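Next up: a single chain in structure tokens, the form predicted alone.
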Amino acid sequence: MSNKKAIVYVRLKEGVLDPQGMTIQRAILNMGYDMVSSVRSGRFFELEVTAGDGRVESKVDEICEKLLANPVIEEYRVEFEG
């Protein structure tokens, strides 16, 4: 059995308001910053996982659908490393 690092990618799905990417957008323009047009926020983490069944993908979805993400309003990337 390997062990890999699985890096889960959370965000807003198109659509849904951003307040806090609103916020951050604000920010940055008060700065100066004037060639952002767009913020959207989100969130990561990271998962040791051992890869011994073959499934181990199958089992990361699982726990995005049901812990991690919000599938109504959210959508997430899963990338694998080792």
Contents of the next structure:
There are 2 protein chains.
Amino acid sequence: MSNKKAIVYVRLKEGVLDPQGMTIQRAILNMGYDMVSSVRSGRFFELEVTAGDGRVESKVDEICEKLLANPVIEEYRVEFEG
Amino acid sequence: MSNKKAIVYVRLKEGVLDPQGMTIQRAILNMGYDMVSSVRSGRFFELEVTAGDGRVESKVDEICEKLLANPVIEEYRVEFEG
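Moving on from the form predicted alone, kindly provide the form predicted in complex with another copy of the chain as a structure.
Expanding to the full complex; the earlier chain stays at the top.
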């Protein structure tokens, strides 16, 4: 039994419109910064997991598919630490 | 002039309550996965920036302080690619 951290990054797939990112990009422009040409937004989740058996990776994948990401329009990747 | 990507990660400071993370943790538990003891949530933003002069890093810092993060309760870090 050991503890590790799983960091899940969720973002919209390429080609899916990102209204939040577009709004932020426009706000940055309105603030007077003209060097930002595009903004894409995403979310991440830091999960403290107990690595009791060898199936932690596949369980985290299941949690991503079922809860953290919408596989229709989003993609995710997982990084493990510790 | 070159283009690079700045990725800004925004998260709540340690000690600041994260209701979204707590809700997700409980939902994971209710789904039958008992190996996740804690969830912290955060956001990230991928900025395409034109590196016209040497002050891109400080400008991105200003954008983070003013727009992307709430410095009172959130902390951020920036990674540059390209």
